[in-house]
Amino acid sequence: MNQTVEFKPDLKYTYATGRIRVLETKLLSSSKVEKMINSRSISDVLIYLEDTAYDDTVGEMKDPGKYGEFVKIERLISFDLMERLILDPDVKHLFRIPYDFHNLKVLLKRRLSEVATSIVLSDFGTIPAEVMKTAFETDNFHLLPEFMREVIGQALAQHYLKKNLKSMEFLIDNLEYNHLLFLSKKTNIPFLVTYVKIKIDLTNISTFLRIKYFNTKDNVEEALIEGGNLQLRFFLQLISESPESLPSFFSNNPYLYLIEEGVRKIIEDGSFSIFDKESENYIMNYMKLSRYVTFGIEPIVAYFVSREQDLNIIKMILVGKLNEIPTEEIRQRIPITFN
């Protein structure tokens, strides 16, 4: 991790600040995840998530196989905490607008495509769920905020150019991060613009490794999203290069380490499960930033995110042992936690 970010005091969140250490406690430690990893049961597992802070839901938990409730649930109390404790609707809507653009892209797929497709729209954006399902139904899109209008606007324009939805797509991406960019931005907040750049230059880096692993075709310059700190023109250099001598290129940023095992990964078994572990890693090393800070909206921030790295990991733990996956496997696949 060598990302560096300017930290701003800042007073109104005090309180805030002092309430978020003391529930950093109670988030997952690495201890706690291997013991859960190496459970024989998944009764074992559940036992292991007491006196966290996801023991009342899980006490609650009668079958773990309906994961999926379980952290419908603390996400559910996860944003509810955020709307409590953080004054900025800014950043808010930073951890809730990419719920609203899968929602939106969920509507534009089913409107377009010819194939009649059930949907499954979430409830944690901006917009209610039900509200942006009635406004595809109806045409009346006044019903949403100008930007998601531009949007969907955009996209269908795309769609009708190029016949292609999954060029559709990647334009929605590039729409959403400049949105969580501008709202970044607007917050004044220096380890927020830094955590939305990361994300870009993340997710630009995943999405050009599968261009060229399974050498999907997919036009680069529409796929990757502009505003990271990896310049566009540095990936369309890179196109004619071997997955093998990639990592050569990254010697000079903070992502080699996630490339150097990521691309290893890649090319002994086709797996990109290494690159994702190490991109959730190097996110979760960011956040750890946070502690640093004595007052402000960082730690808040981060606790959230952490919240979302926990939920995963024990998604994945659980969903390993329902399928009955060997210990190392599942081991090989969990990202650090915060603690």
Second form
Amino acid sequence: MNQTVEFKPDLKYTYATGRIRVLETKLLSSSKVEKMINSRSISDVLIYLEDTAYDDTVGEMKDPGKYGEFVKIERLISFDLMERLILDPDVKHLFRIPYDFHNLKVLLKRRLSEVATSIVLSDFGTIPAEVMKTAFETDNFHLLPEFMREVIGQALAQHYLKKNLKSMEFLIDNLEYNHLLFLSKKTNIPFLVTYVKIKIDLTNISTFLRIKYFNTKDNVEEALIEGGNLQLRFFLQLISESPESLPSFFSNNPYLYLIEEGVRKIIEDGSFSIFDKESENYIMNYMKLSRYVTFGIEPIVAYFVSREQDLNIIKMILVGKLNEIPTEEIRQRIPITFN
Amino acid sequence: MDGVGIAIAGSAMAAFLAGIGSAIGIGIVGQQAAGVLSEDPEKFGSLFILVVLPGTQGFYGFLASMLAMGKITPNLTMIDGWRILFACLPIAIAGFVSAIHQGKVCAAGANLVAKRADQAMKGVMYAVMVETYAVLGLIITIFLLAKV
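To complete the pair, please output the form predicted in complex with its partner chain; the form predicted on its own was given just before.
Let's see the whole complex now, leading with the same chain.
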């Protein structure tokens, strides 16, 4: 992790930081995750979640197969804590808006595609899922905030122009990250601006590798998102390069390790699992920088992101155990934790 | 302003500057400790010493102020008035600045206690390092007042 960032101490968050420092101790540790992976049964996995931040919800979980419900309840707890501890509404929006865009994509697909989508709407956005649904059913888009109306207008125009759902999705992704970057810059917190830029870079690298290795007909320029640390022209010059030579182009930037590891596995068997895992690890290592902050918003954001990571890990282990996936295979896909 | 007025100003500065510093310092670490306690009330004992540490500068300022007041007589010359005021400055300024910084070090110590309560004394030791400079300020103020 070569990523550097400037921290701005903020005395508004002294109480919150103290509270978060205790809560951090209840996040999953690497040793606990290892024990969960090595568990013989699902009930053993759940035993290891006792004395963690997820203790109460796990205690009430009757059927491990309903892990989706567990994740939903825990996510509600995360957002509730965030609402109470974070004073800046733009920061809260930064983490809720991706759910708005998720809902938007689902509703647009339902409207424009002939194939019915079974993906459910999320309740974690800034706009209630019911309001979005009503807006689409009644064509009354004035129920939605102005930024969302603009996104819908641009997305529909793109679809009518290109007659291609994927192209529309790329545009929505672009608009989503542009909005997130705008919000992060508005907060004037360098940690958040860098976080969004890292997310853009990782999304771009992932999109680029997928287009390149799966040889899709997608337009690279259309698929990549502007605003990250890596410029679009950097990716365009790599289009004709061989897969093996790709890491050498990243030798001067902090993503070298994840490119090396990810590309090696992709060349080996076409699997993106290591790349995806290393991307998660990269973000988590970035979040760990918040340990050096005595008081500020950074530890709260890091706690929120780490909790999400924990939920993903628990979900992956439960799914793995339910489907009797070999332990080694599960281990290979599990990213690092905050502790 | 006569010598008495100048000396009173010096004595007041020692008390209120060091006192303000302590109030700010305790305010910082107090909030952080309250955050820790809201999740883990059993850490009260380990946190208490960290919360009170930035308060000592206020006492040093109070002590220096009392000593300065003892030097004030009705026929104090202007020169002696200025001497008392300048003698009060070391604890007034060192107390004000060190109390705020000590509050921040103690807040970092409170974070340490949040994770490792058994390491609380290490956090206290770092905070005591900051205290040294307030103590030096007080000693100089006492010696200078003795010369008036």
